[in-house]
Structure formats: structure tokens, C-alpha cells
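Below you'll find only one chain, the form predicted alone, shown as C-alpha cells.
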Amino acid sequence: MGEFKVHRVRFFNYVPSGIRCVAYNNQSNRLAVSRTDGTVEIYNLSANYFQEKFFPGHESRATEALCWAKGQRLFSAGLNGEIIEYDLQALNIKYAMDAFGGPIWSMAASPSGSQLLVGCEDGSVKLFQITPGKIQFERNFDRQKSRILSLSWRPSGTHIAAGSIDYISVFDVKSGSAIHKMLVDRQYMGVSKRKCIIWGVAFLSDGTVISVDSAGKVQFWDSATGTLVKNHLIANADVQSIAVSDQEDSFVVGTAEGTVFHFQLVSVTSNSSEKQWVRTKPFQHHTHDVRAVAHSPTALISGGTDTHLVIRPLMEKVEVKNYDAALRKITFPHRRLISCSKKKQLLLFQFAHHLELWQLGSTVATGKFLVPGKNGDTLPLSKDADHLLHLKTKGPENIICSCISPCGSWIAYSTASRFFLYRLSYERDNISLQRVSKMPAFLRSALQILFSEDSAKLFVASNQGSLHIIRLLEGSFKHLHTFQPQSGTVESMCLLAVSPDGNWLAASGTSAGVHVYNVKNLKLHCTVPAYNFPVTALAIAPSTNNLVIAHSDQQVFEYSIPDKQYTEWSRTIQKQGFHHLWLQRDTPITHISFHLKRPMHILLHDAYMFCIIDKSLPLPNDKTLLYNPLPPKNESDVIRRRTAHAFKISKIYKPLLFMDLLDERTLVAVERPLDDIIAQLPPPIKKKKFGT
């Protein structure tokens, strides 16, 4: 694998935002997740749970509801009183419409997907018609006395249930009138509370309404008579969310204690046709409130204040007992938040509303370290890492992407409405910043920014599918060219890679296609053959101009740009196949790089491993030990030499957000331990432990 001096960085103080809502789309097998800062993420569950799209957050958008409608259309609503529809192609907001009912607490699409219902602060329930271009207000239902915190349609589309404070209302959709008002018991652990908040409701086909509330209860109601049928006290704190399977044979609820409970409809006796709801399994995968749950055909999905998205497969629904049956816990975004200036050894950290620039520390090998030390030795620092710059954004919008140039003299970042470019000057221990003014409007909403290796050009991928090339001058810029999207499509380009010689530019969109452009001739050179899974990382090798592409199913391809075909090594590995343990990793490869002096090496990493692929060595088969085979001691060590293979993997650094070569012998690794994130979250509900 080779020996490296590693800068082990743990001062990237990144804390993901908590999860507020989740919405599962059965037709596309995609999951929409909204966070407390207004960010919305789209996960493709068929593509190894990859986060394929995201919409940046906004300070004024506190999302309280999220739902899918007919035609793969995604809507959200929140406390600013607006209903938002997202453009899933251009990755921006299509429009925002005021519902004129104050803050919106709940939203639900009709079973047909053609109507949208919202519950407001003023007690109103509003019905909207979903038209091809927009949504149109249809009518109000009978106004209630308090805010509408939860909504659910009856699968037949004839009635709705609305959860409020202390009661549940059942409405007739045709007339808009409330036909029942079901009062909820305020008793909580034998003590009467002032209010009982109905956090979630679910309307079943047989007319049963299931409610979850702040008194820790799951209750079953008969909507025809408006009476309570059954009551389950399951928690000492709020039950905050509920989701029912499409077959209505199971449902899942999440509590403020971090517990997820699974209820199933089971037969009373083995020969009986009579069935009843039974609490079958509790799961404790969260430390804090579980604010949102979803139920896919094969898994229970939950998220909350502790920022984790947990996907727990239902073993009885998974046909093949392979890695698809494993628990998934997604914490970090599947995109890069860190960029590096190798020449000046600088790291640029991206947060929601600011950027931080750090100078890496340095060490002097003195005394016992003059001779080669053991693997894992910690070298003493002669100079600590230095926080050089804190660059705060103006306005309420989150930063979409950012980048620092290889020479360390330029910083660029983008929000949804503006693009910023700064020139940095270093004078001894001081750093000065000069903003480049009059940046063109077409650069805004950039999804990816990349500098050329010589820091002379800037490449910007817009959300409209176009790629812009900017020449950087001393404190100014010149627009050179724009590559328009292919064949009139508006596919957003999410990943960019430029060759070290600056001649080639590779761009990947959300549909897994990769286009390669000739920067000198300003023409499309070729398109890499389409693959079924989205691209997670790509890079161009220095000497060969081979394009290395990683996909979400853990496949890695090597494509020769000059020859316009896959390389012999890539064909060999596709013919033999990757090791089964390699394919079972559950986090995507997010970065690929190369060693200048070792052209046969490919360096890549995901959140839990760093790997060097040596193309000169044989590929491992499924009978070979993939992780950490022992290196040969000498030339005559035949046994170990037989087991040596191309994949050299290290799992020392985790969770690994970024790793790259600074020079031939030096690596930088940026870690973000989960315990550090949990320490910065608000304290969880204190639970009494046995014996205390």
C-alpha cells in the first residue's frame, strides 16, 4: 500500500440538521427527506440508498410537511405559510404559493394524487387541485377551533381525518363538513395533562382511524360512530409520527424517547379469520426524538433530531438474505463539503451559512523520528493548524457548493440566487480578501464548482444543465464558453472532473450519464456508455487521461478518453466481478484521486474505508481475504505473495468525509466522529434506568 504521513483532521465542526419529515414514493422507490434548515434530499432506494438529489435550505423555510403527488411531483409546506413544488429536473423550486391560512402544519395528497390538502394554524383545512403546471385552490373545509397538526385521507378518497389539540375531526370530502369530532383523553400516566396534541393520524380502508399523541398513546377509532375502539399506552413521552404500509397489515410509530414501534395485524388464533393489531417489535436506533417515519414494502424508515436516517429492512419481506437485509444508518450527505489546496496545504470547509479556511499543521521529524518509526506513530507538531478565514454568507439561503483553487488564491461558492468569487492574498501572517464584482447571473444556482489544475480556469455546472468556462485574471474574469445541455434536456450536472493538463472536462448528471468535453476545441468529445446506477464520484488520471467512474452499486469503471472506450483493466474487472465484500459496502465512494509517481494506483474512499487499487496486481476473488491481507516479508515469501491482490484497504479513519494526497508521501484525512455530533445536539429525554 505504501507509507504515508497522514494529517488526521478532526476540527471540521460539521453537524447535520435534524430530520423533520420523510415521504416515500412507492412508484419510483424514492424517499424524500426534509431537514430542520429547509434542505430537502431525494434518496434512490433502488440505487443502494444513494442521495441522488438535494435542494438547499433557506432560513425562512421551516418545513413541517412533505408529500408526493401524481406524476412524481414533490410538495412541501411549512411555518411560512407557503406550499412549495420542487423541480426534480432542474433541482430548484418551481414555485411557492401562499395558502392564506397562516403557518402550515400538515399536508396530504389524495389517493388519486390529483388533490392536495393542507392543515393551517387558523384551524382551516384547505383543498387544492393539482393541475399540470401548478396547484389551484378549490375550497375550504369547516374551520376548527385550533391548528390542524395532522391529516390523512381515507384510501377511497371520500373522507379525511384531521388531528388537532384534544380532538380528531372526520370530514366528508364532498360536502367539506365535519361529521364527527372525537375527543382524546388527556390522561397521561394517570395524571391529567392540560392539552393532548394529536401528532399523527392514519385513515384505513375499513374506516378505522389510528392516532398518536403527546400522552404516549396509540389509539384506534371507529370513524363511522366516532368512538374509541382500542388504546395502547406505549411511551412515557410523545408519540410523534405514524406511517402505514400500503397493504394496511402493519404500521410504524416513532416516539420522543428515540424508540420506533412496529405494529402488525395478526390472527387471534391460528385457525381464526379474526385479526387484531399487536405491537410486535420495538427498535432503539435513535438517541433523540423520532420526528418522522415511513413504511416501504420491505423496510421501516425513521429520522429525527439525532440527524440519522435509519432504514431497517423487514426480514420477513426481504426475499434474498444478502446485504439488502442489513440495517442502514445514513448520517452524512453523499456529496463533498471539503475542498483542498495542495500547494498551500489549505482546507476549505463548507457549512450551511459560512465557509472556513484552515492551514494544516506541520511537523519536524526530530530525535527518534529521524529513523523510520512504526506504523501508527504520532509525530509531534511544530506548528498547529491555523484557522485563517471565516467567510459568512449574506442572506437567508444555504450554500449549495464551494471550492478553493489548487494555488489557494481563489475561493468560489454559490447559493440559489447568487454566485461569489473571491481573490485571496497572503502577506506573511495576514490574509486579505477581495470580492470579484459583477458576476454574471447565469452562474447562480451552481451545483458544482471546479478549478483547473493551474488555477487559470473555473468550471461551473448550472442547474439548467449547462457548463460554463471562466478564465480567471488578476482580480477579474472572462467568460470563455458555455456547453449547452444535450438534445434539449434540462438535466442538472452534479459532478465535474478536469484533467490535470486542462484539456478534458467530464460532467455527470442525475441520470447516470457522463459527458466528456474537449476544453481546447470547446466541443463534446464523447459520452460514456449509459449505466443503470448514478455516478457518485469521478476523476481523470494525470498521464493516461483515463476517466475513473464510481457508481452507487459500488462498481468502478475506467474509461479511456482518447480511445473512447473502456480500458483493458476495466473490462477484466467487469468480466471477473468485484469481491462480494466490496459490493456489500453501504456508503458510496465520494472521492477519487491519483498518485503522480505511481500511474497504476487509484486512490478512493467512502465514509468508512480508504482504498488504493494497484492495477498491476491480480484482482481478488471471493475466496480471497479482501481486507488487510498480510504483505510478503521477502521475495521468498510465496504464500503471502499468492494472496496479495490489487485492493489495499484501510479502515483506520472513520467516519471519513474527505481524503486526498497532498504530495507523494503525504495524505490528509478529515474525520467527523459521531460522538462529537451527538455531544452538540440538545439533550435527549431522560429515561429512568433499572436499579436507579
The other form holds:
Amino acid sequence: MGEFKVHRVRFFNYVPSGIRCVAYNNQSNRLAVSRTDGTVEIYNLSANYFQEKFFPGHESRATEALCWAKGQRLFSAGLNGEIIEYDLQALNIKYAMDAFGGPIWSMAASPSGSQLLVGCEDGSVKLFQITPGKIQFERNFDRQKSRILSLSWRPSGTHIAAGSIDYISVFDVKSGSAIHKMLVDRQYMGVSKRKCIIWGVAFLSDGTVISVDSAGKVQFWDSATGTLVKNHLIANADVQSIAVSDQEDSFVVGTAEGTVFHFQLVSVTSNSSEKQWVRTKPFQHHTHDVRAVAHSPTALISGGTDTHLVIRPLMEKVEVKNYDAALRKITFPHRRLISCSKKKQLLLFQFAHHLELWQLGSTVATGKFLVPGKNGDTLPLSKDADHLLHLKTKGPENIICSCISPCGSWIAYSTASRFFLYRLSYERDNISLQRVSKMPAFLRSALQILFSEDSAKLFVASNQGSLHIIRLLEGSFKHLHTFQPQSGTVESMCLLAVSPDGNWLAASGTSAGVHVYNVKNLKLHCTVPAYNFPVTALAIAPSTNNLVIAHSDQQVFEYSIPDKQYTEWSRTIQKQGFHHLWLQRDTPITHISFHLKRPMHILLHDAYMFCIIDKSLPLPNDKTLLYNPLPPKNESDVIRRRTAHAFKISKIYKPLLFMDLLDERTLVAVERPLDDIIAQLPPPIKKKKFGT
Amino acid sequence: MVQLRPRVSRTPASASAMVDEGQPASEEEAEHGLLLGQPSSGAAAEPLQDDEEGDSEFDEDEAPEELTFASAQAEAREEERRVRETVRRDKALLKEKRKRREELFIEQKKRKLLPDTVLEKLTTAPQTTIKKSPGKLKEVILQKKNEECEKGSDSKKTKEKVQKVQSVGHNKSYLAVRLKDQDLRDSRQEAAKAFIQNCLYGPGTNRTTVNKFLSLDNKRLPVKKAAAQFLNNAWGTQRKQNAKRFKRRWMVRRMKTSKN
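Output the structure of the form predicted together with the partner chain; the preceding block shows the form predicted alone.
All chains and molecules follow, beginning with the one already shown.
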């Protein structure tokens, strides 16, 4: 290992956007999450809650509703009045259909999955038929006076409850007419000037309609008679979301104060058959409004303005009480947003609509007259970090991916419809940028961009499954080759890795194994066998050309490309198994890098730790101490720890967004403290605490 | 014998008063005076003095002028005809004027419209079903719109949008869209965003700053800490700018004096 100087970077002003809608799909155990900037992310809950796919956002697409329909089809609707269907295979938008009702506030798929109901700004409820290729407008229901903010189907598909402002309507699906109009009190036991907004409705199969509104009430209505059955006041602020489980014995509501309440149907006395709804558990995992909740068979999922996605497994539903039953909070992205140019010590930060280029600061070199600092010392900066470039993207679309070449003279980024390549030149103190025009159209919507080590080639993985190789010349480019996907599959290549000598290119898709291509011959060399968990990070070691793959279940494999088989070390560790604490980590490994002079070291990091794996040392078994929380006490302690086992883990820098080895003695760690993110969120509800 | 003064023929109530609705020509009015209280002609309208003069001219023995009924009738008819003629002429003139103005407007309007060829193409373009262009997120289906129109949906926008998008010309690399529709759509979207902003963060909602929210924890700790303060980089920007400018000028002055 040795000693390193670490650049601790905290000027990456990354603020994720708040979560607006959440939709759970039972068959595939996947969660679709849409954010306020229009991004839709798909999390695979069975693959250790890993974000496997995402659709980049768009400025005009403010999604207000998200739902799954029959056959794994995902639809979203927003304030621009359009219903959008997403293509989960090709990772793009299939089509956007205008509903002609003005902004769309709510959407619900029928229990059979073949019809889609949409509630619009002008008060109309529109029914669409889901055909194999498209959706088709069927008819309008009776038009209501104010905007329809929430919709729910009865499980039998015969009735619909629509929540609006100050009232709830119950429609009959066959005739399309409103049967009941239930007026909601503006305030629990009182009058108020503020209108009561029904944020969510849920229709149960026995005819009960549950509504949550902005006065903080949860109300139970009987849809047959149109009367109020029960009234609960649970919060002083709005209750903004509701989700019912499939068995209809429990539901979850989220409030604007950040509390999530769990209601369950329990019997009145222990042996009676009569049941009633009781508020059982409150959970306070959020600080801001909880705008979306979902109920999976075993867990409660909530997301809101504070950008965390919280998955809380319910203890009574979980079979095995192991680490799987713990709370999961997903805050940091599962992809890399930062790229680094090692030669020039530059960092490129990717935001939603712009890129920032920073030059790292430097400190006075420690010569032989200066005493080298002790472990943990902070060295003063002689030259501050410099913000060199702020590059704004044109157009309303978000940036999907970006990269800077290792020599620091090329920047490339891609949005959903265009690809941009810039040439940078440094003259003394100035930096000038020149755009390479007329990029070919097949490069757009790239999921991953990578430059080769000598910055002569550009590798682009597009969402159609093809890999493009572009040769970079002085002011222009030349398209060298395209690797097409295997016949029959349209699988997007999400991650790329190139070997430092430039011979090998590894690409991983969402399900098939990792493909390794020979760049010199432009042919497929071999394929690493598929593993049932998605790949989270890929890298190729410099001299040995070993491909190191990290999966979302925290397994790390090492595959030798020239030999076309797993290495000895990889087989050993698979046989022994990883330490149980290693496997219980929450966040996926997002970056792997290597030391040039020490081929036995692998450096990898996730959001809360970074680790150097020394392959020459023995592997830890379950009984050894994996983490060393305290710094070493004395010299013998250091030596003992150095030779104890192979996994050297440090949790000093967290939360880490990026960590890399700049040269032999320097590391760069980009941190993003949670407080800095919270400082830039919208205002939360005021809470009055005794004594303040 | 009673002496009868010579009587000037009194014209009957003017035809124009009965024929004309609202536009008596100014000369007529002046001529006829039309107010019932003031007979415009006749013996009563003349001053008394004239009577005296008239009286002295003629002898008392002379008989009054004989006025046959026929002549009076002829005169009256003559007068009527004249009046009617003037009315008709005036009307015709007005009509001419209006017609000329209309034509002028039509001419101007025609100049503003697109050339005929383009208009023809617009009206006769085929009803396209689905138009899907790569990278374009907005799709419009004309069939569906027609269906909606038939079903009589209430949303006003459908009627406007029927002619919204039709391909013009042979190259389909662009779409012609009415700007008015786009503005309407944008304004509706803005209104919706304003509504939700008002609901969640507007007056009446109990919101506080993040600063205060995070400070609550600090105040409840066993060892009370200060409130969380976030750096306000926007404070005193004008002052900082002035200071920077002053420093630059001072440096320049220093350089000049040090050189001399």
C-alpha cells in the first residue's frame, strides 16, 4: 500500500432531484421511480436494490404519474399533457401521445392491465385501451368541475374513484357516469378557507374508498351509499400519498412532514371475525414531503422531496430474519458521474444540464528537508482548485453520460438526441474549447463513453446495443468500426472498460455476460459467463490484462482475458466466499482502478468505504475483523494490520462519489456530505418541538 | 265681407319625416324645420308686418287667389318626389362607400395570407395516421382527433388542433404548428405548475427554512449547539464588486507611482 497524499474534493455540488412517483411491479419485483427533472429509474429489488436502467430526463417532462401495465409496460404522464410509454429493452421512449385534456395529474392502470385511465386538468377522466403496439383513446367519462388529482380502480374493474378538489367522485366504468359525489370537509372538525385537495384515493374490493387529503385526514367512505364511514386525523400537514397492498389488509400513507404511517386491518378482539383499520406503525425516515409510496408484498417503499428512496421491509412479512430485513436508503447514484484525467489532474463533473471542469489544487512538495506529514495530517494548499470550465448543454434534455480523455484534451458527452465532442487546448493559463461538428447520428443516446489510454480512440456504447469505435484525429474524427449486438437481442451496453495497452475492450449489458473485444483485430474475443446479478463496475488491469468485475451482490470476479478463464485468485475467493460484512454492504461498487507498479493491488470503492485488495495476502474468513475502525496505535500495529488479510478497508472519506489513483503517491476522493445536499432542498414543513 | 289675406301655399307634412328613419339630411331639416311647434311655412310663420304690407298692396275688394286642388296636389306630389329622390340618392351613395371599404379590407387581408398554392396544399393534404420521427417526443394522431371531435368531447382545444399538424411540401423534415396552440399549452402547463406550487409552498402552508429545520436537532441535544448556518454567498455582492474595482485602481496607481 504505502503512503498516499489524498486530494479531498468537496466542491462537486451534486444535488439529486426529488422523487415524484414510485410504481412497484410485482411480477418482476422491480420499482420504477420518476424524479422531478423527468428522469425515470428502474431499480431491481431482488438484485440488492440496484438501479439497473434509467431514462434521462427532459425539461418539459414534469411527470405526475407513473404506472405499470400488463406485460411489463411502463407508462408515465405529466403536466405537458402527454402519455409516454418507455421501451425497457432499447432504453428509449417509444412514443408520447397527447391526451388533449390539458396537463395530466393522475393515471391508473386497470387491474386487468389492459386499460389506462387518465385524470386531466380540465376535469375529464379519459379511458385508453392498451393495444400491443400503442394506446388508443376509447372514451371520456363525465366531466367534473375541477381537476382530477387522483384515481383508483376497484379491483373488480367496475368502478373508479377520482379525487379532486373538495370532493371525490365515484364513476361506473360501463356507463362512464358519476354515481356519487362525496364532499370532503376542508378541515377535521372545523371550517377553513383553504380548499381541501384530495392527494390520493384507493378503492378496495369491498367497496370502501380510502382518501387522503391536504388537511391531514385519512377517510374511509362507503362507495355504495356515498357516505363517510371513518375519519382519522393523522398529521398537521398534507397527507400526500397512499398505496394499498395486494391482499388489501394493509396500506401505507406518506405525509408532508416526512412520516410514513402503516395502517393494518386487524380483528377487533383476538378471536372475533370483525376487523377494523388501525394505524399501527409510524416511520420517520424522511425530512421533507413524502410524495410517493408503494407497497410491495414484504416492504414499504417511500420517496419524496428529500431525494432518498427508502425501502422498509416489514418484519412480519419477511421470512428469514437476516440482513435482508434491514432498512435500505438509496441516496447516492449507482453510476459514476465524475471522470478524471490523470496526467493533467483534472476532474470533470456531470450535472443534469451542464458539465464542470476543475483543476485540482497542489501542495508544496515534501522534499528531503521537510518532514513528511504523519498519517492523517492535513497539508496546506499552495494552489487552490481551479474551476476551469462550465459547459452548458443546448436544449432541454439531460446529459446521459460524459467523459474526459486521460490526456485532458478531449471532452465528450451525450444527450438523448445528440452527441457532443469538444477539443480543449491549454495555453499557459488559458483554456480554449473547440467543438467538433457533424458528429454522426448513430452516436446519440450513448450510455457510456470511454477514451483509450493514449486518447487516440473513443469508445461509445449506445442504447441500441451497439458499440462504436471512433478514431480521434487532430481536429476531427474517423469512424473505425461498430460492434453490433448479438442477433435477436436489443440489449443496451451499460458499462465499458478498456485495457491500458489499448488491445482489449470489455462491455457489459444488462443481462448477458461481459463481452470482451479485441480492438486490434476488431473481433469478439470471448464472453465471461453470465451471472444473475447485474454488473456495477468493470476494469482491466494494466499489465496482466485481468478483467475485474464487481456485481451488485458485492461479488468481485477476476477474469484473465488472454487465458479466457477465471484467475486462480478469483477461484480461491469464490470457493471460500467473501466475508459476511463485505456482502452486507448497502451500496454498489462504482469504480475499480489499479496501481501501475503493484499488479497485486486492486482499488475499489463504494459510497461509504474504499478498499485496496492485496491479492498476495491471505483471505479473511468470517471470524476475522474486516474493518479497523480506529487508526493504528503504533508501528507494530501498522505492520500487523498490513499483513493480516487481503482487504484493506478505510472509511475515513465518506460519502464517496468517486475515488481514483492519480499517480503512485496520490489519490483523489470526491465526497459529498449529506448536509450539503439537504441545504439545497426546498423548504420542509415546520415542526414545533418543545423547548425550542 | 271678410277680408281674406292672401295665403301662401302650405306644403303638407314633409315626406321625409315619414320616410327617413334616422338620417335626415342636413339641408332638409333646415328647410322644413320639422318641429311641430314651428310651422316652417304658412301664414302663421310670416311676421305680421308682411301681412300689413301685403295688405296695403292689394285692394280690399280683390278676391283671394284661386288655388285649384289639382295644382296644389301636383305641387305636393312634386315635392314628395323630390324628397324621395334625394333620399334614394343619399342611400345609394352610402352603399357605394361601404362597398368600396369592404373591397379594400378584402384586398388587405388577401395580401396578409399565404400564397394560394400553399393554402391548397394545406387543405388537401392526406389525413396521416401516425407520424413518428426519430428523436421527436411529440406525436400527433389526426384520426384520434377526428374521433374525439365526433364524440363531442368538451375540451376546446380539440377543435383548434384539428388543423394543427399537416405536412407541407414534399420534404417532411419539418412540422408546421400553430403558435397559438403552443402558447395555450404552455400557459396551461404554467398554470398547473403554479397551482401545485401554491398548494405545497404557497401562503397558508406551514413551511420553514432548511436552516431552521436542521437547527432543531442542535437545540435539543444534551449539549446545546449553535443553529446551522449556511453560507450566503449572495451577501454584499455590490460591496464586494466595489472593493475589487477599488483594489484594481489602487494597484494601478501604485504601479505608476512606483515606476516614477
